[in-house]
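Shown next as structure tokens: one chain only, the form predicted alone.
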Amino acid sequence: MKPETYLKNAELMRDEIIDMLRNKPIESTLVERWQLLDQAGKRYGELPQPLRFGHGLTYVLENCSLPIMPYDMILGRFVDRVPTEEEDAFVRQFHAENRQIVMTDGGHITLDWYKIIAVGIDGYIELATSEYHKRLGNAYGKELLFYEGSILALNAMKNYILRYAKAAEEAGLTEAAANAAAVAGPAPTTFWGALQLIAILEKIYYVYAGSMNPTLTLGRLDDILLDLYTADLEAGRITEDIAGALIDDFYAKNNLILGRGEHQMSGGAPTDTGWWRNNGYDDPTYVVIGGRSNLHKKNPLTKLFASHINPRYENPVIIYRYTSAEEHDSEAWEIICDKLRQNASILVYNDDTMIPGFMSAGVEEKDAIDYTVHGCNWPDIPAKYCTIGGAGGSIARMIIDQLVKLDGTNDKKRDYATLDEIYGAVADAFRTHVKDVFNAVRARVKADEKALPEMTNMTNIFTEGVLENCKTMDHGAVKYPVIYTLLRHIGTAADIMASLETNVFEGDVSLDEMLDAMKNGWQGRERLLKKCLTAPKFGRDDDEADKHAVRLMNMLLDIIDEEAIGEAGVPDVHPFNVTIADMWHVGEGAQLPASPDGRMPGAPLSENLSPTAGTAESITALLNSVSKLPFKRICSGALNVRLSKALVAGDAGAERMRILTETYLERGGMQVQVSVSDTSELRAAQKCPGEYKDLMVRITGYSAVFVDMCESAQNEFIRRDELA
């Protein structure tokens, strides 16, 4: 193709995606997916799981359609359309009878993209075949089945790519066809080929192998692809403009899986496509760029990937890794800040806290440097980790539970003479809980030493140690079996402790009076309620409140560290400490009585790392409060920030965005994700949705078209503070 053809094709693809994201029918359904899975289940449903998966994926990929558009440069489409009445009835019945028994990949993971690009599908087939033959003649039935299923699945992927290449050739897309055929088995040797292999494996995963919500992270693409890109430039096979057009096409195609709507706050609403129609209807796909690297110091691909971010897309969500190390690219950072100002789907993470955070959990530095995050900000070490347990929860709930029994047995636990005693009660309860979970995980890890593989899927195949050791990722294969330790709703928790200190232990309110007011939802206690509402609040850069957020976090983190030490006197579990609450602050709050910060019964708690809604007075104060937290002991979290358009308008606004974000990160902030939207604009969009189809907002680690959210979800988003 001529250089201008690449650019024109990218423009046509971009137009298709913008139209799809705004106008795709809500009823659009992956009809063919459900039909093929039903047929595969009927044929192979009685086989052991590895063979059921291997034969099932083979059947699906041999029989699925291969849609092609004349401007496709990267292949990998699928059937997604409004079903007929008969098809609609079939899909509903399919789900009602729970007939999806063939595919099990749940996503929320980063596959071993470094190795996938290094060895190709053939490399995995050779590895699986070699390990299979090692076990022939031995009584390892489950192990042989495991490899048989894996080999079947890998060959199915390989043949699917060859089918697509042939279809593209027949459609006249000669270069795209040759590019795809070249990566059907062998490792990619070009930048275009690597993008093609990643994109088509991603589509297989989402559309044919995945179960519900199979979101993926596609790895650190600038780091993974730099050597191929550089070789292509030096050989004259590519130019920066052509590479940019290929990135445009790749970015655009990451939106094809999407339906309409947003699931965390409004799943199942009439405005949502819903999981039963499309199992990935609002899945965020992450691409990671920037940050420290084990391979490269300066990386021109970081800037190229950043410059081609389209603020009108939902996917991919770009994870930009900020660093103060030598790898920092000031030009790429300027672009990222400008894209943030344009309301693009970007999450910024700080290497200077994240890498130490992973290392504090027992991750080797070289592995910590390669960290990624996946759907909704969950942390991972690509292809080397698996979550096998969870501990912790809402810090606000922990405190309330030490003040009033939440199980209904009595109204008050005990009298507290000092605030330190409340801290101590929370610590004791948390320690008991953590000890139980950690001991259960230790027992699980020990049992996994003898476990035989029971199942396989794409996730296992492309995870380090699985094929090599004949163990599944969640039963002994990975280097880091992980416990997610949840530290949620720190804003509300800090406000509760600040109010207790100010009004009870340093004020004129008795603890009994406070607890009675909580029990009665502040009825008849307006004066006390006012005192609680005017007590120091987290998010205002007020040390009287912020000190409690820091103390609570450090206290709980100390307990986690202490309980992670095993019988040998060294840590023997890997607790990934996370502050993520997603949208559960709403449901969690609905279960709780009123709290000493002035919160009403049933009201939402603070969201993720944010202060309580209605508390923050300026963006600077909010960022200063959050940056005080001990993030070098935490592995991930989310800070949702909603900024007014006036704050970031024009050149001055772009510079303001850069200074605010950079200062926050340099002061120790961990993460930030920005929505640029005025409350007046959001209200107008509710009244006239057709005029605001481009209005995008951040939920927790992904984006949603605001007018596609149901009214209750819209109102919850509007409830966030608009900061200036």
The other form holds:
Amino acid sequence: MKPETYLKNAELMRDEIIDMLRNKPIESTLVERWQLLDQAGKRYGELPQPLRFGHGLTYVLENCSLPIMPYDMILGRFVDRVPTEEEDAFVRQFHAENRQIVMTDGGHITLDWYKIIAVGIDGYIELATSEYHKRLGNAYGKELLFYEGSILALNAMKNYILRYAKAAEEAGLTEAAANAAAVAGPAPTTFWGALQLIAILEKIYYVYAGSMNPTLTLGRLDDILLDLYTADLEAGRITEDIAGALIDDFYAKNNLILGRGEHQMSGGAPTDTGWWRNNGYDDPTYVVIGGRSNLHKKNPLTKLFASHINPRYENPVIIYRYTSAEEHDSEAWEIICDKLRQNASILVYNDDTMIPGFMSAGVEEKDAIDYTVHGCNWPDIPAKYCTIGGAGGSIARMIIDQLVKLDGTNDKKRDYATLDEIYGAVADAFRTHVKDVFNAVRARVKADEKALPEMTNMTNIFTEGVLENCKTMDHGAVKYPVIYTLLRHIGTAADIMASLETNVFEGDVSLDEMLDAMKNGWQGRERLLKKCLTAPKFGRDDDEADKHAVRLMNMLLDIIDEEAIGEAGVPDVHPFNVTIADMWHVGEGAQLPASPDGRMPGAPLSENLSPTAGTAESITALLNSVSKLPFKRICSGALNVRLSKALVAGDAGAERMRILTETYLERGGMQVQVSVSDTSELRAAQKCPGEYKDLMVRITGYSAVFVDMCESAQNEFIRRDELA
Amino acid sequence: MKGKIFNIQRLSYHDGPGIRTTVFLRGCNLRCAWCHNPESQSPKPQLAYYRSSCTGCGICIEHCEKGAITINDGVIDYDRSKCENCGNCADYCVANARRYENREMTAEALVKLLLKDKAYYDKSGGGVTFSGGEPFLQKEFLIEALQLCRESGLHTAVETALCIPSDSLREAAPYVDLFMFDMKAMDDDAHRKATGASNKQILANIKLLSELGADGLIRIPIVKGLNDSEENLKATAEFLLRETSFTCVEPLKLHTLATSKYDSLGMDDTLSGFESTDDETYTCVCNMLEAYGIHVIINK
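Given the form predicted alone above, produce the structure of the same protein in the form predicted in complex with its partner chain.
What follows is the entire complex, opening with the chain shown before.
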């Protein structure tokens, strides 16, 4: 192709996606996928899981359609259309009867993209075949089944790519066809080839192998692809413009998997077509760029990937890793800040806290350097990690639970003479809980030493240690079997402690009065309510509140660290401390009585790392408060900030965006994600949704079209303080 | 001593260069009819009542000893003639419809707070702006705070109407990096009519600032019929070019967004009688000033 053809093709692809994001019918979905899976289930449903998966994926990939557009450079589409009434009924019945029995990949993971690009699918086939032959003398059982299923699946992927290449050749896309064919089995040798392999594996994963919302992180693309890119440039096979056009095509195609309507937040809205549509559809994809690297200190691809981010796209969500280390590329960072102010789907993470955060959980530095994030900001050590336990929860709930009975009576639980006693009670309860979880995980890890693989799927195949050791990732294969330790709703928790300190232990309110008022939902206690509402609040850069956020976090983190120490006197579990609350501040709050911070019964708690809605007075105060938290002991979490358009308008706004974000990160902030949307605009969008189809907002770790969310979710978003 | 403050606005970017914190001090000796901060005019705290936030719960009625609040058909009626500004009702207003801003701070406490955003100022070339009201009405506090800012390495700006004794200006000038002030009208009668005060002292102070070599940002809030005429703009330019070393002016568009503040304070809404400045008028004013040799800074 001529250089200008690459650019023209990329432009046509972009136009297709912009139109699709605005105008795809709500009812559109992947009917063909469900039909094929139903047929595969009927054919292979009785087989042991590894063979069911291997044969099932083969059947699906041999029989699915291979859509191609004349401007495709990267191949990999699927049929996405409005079902007929009959088809719609079939799909609903299929899900109602839970007939999806072939595919098990749940996503929320980063595959071993470094190795995939290094050895290709053939490398995995060779490895699996070799391990299979080593065990041929064994009795036919779980081990051989595991490898047979895995080899079947790998060959299915390979043949699918070849089949697609042939179809493209027949459609006249000679170069795209040759590029795809070259990476069907062997490792890619070019930048374009590598992008093609990643893109097509992503499509296979989401559309055919995925079960329930299988969000997938596509790895550190700048780091993974730099050597191929450099070799292409040196050999004259590519230019920066052509690479940019290929990135445009790649980014654009990440949006094909999206349906109209918002998959978590559309319940009850006119856009709601039910949770079932989300099975392998309407999912975020993630691309990671920037940050420290084990391989490259300078990386021009970071800037290239950053500059091609299209703020109008929902996918991919870009995870930009900021670092103060020598890898920092100030030009790429300025581009990212400019995209942020244009409301692009970007999550900014800070290597300066994240890497120490992982290391505090027992991750080696070289592995921590390769961290990624998936789904709603879940932390990930690619191909070396698996979650096998969970502990913790809402810190606000932990405190309320020590004050009143959460059995609906909300009766007083016990007397406390000092605030320290309340801290102590929370600590004791948390320690008991953490000890139980950690011990259960220890027992499981020990049992997994002898575990044999019960199943296989794409996630397992492309995770380090699985094929090598004949173990699944969640039963002994990975280097880091992880416990997610949740520390949620710190804003409300700190506000509760600040109010108790100010009004009760240092003020003129008795604890009995406070607890009675809570029990009665503040009825007749407006003066006390007002005092609670005006007590120090987290998010205002007020040390009288922020000190409680820091103390609570450190207290709980200390307990986690202490309980992570095993019998040998060293840590023997990997707790990934996370502050992620997703949208649970609403659901969790609905279950709780009023709280001493002035919260009404059933009202939402603070959202993720944000202060309680309505308390933030300025963005700098908010960022200063949050950055006081001990993030070098935490592995992930989201800080949602909603900025006014005026604040970030124009070049001066881009500069403000950079200064605000950079200062926050330099002060120790961990993560930030930005929605640029004025309250007036959001209200107008509620009235005239048709005029605001492009209005995107950040939910937690992903973006959504505002007008496709249900009204309650829209209102909840509007509750987030607009910071001007 | 303590300063009387009615607002501290962090991340301010219209009151001087870079990212700033603007401290609004109470009390003003002008009464500009288009004032956007009517809550700044009185040196004493005032009770503000925002009808749009009121839920009509009526709890404030029980706590008003003067009987200034009543309820009729579910609608709260607030008789300001009976209100003695005690603020008791605000202590019970959980909807925050009744607000009693009575913030008093020492200069040390204020500067401690201002320093919290120093990293943002330093990165953006910003700092601290003292505004009002007329900040020089609290001269001792202002100068103490300016001195402490200077000692802490903060860039300082003061927004003043300059209707103040010249000695105050001389005293403060060593601690001020930038003075920001308006030239509202050159005709003294027009100025008196629009602001309640003569412009003589103001013009004398502009000359003084020039003599002192102070940095100044001169602004003209474009008020139709008051200062948008060729005659006024020519006189403004001539004054600046002949009598001072200042050559730059930033014309400002007038807007009428603050009218709800007048209602909340029970003040006569003098702002709603003005029109927001349209683009055509703004451009015309800019062009005329440039024609008279003034360098115009476009307000974005």
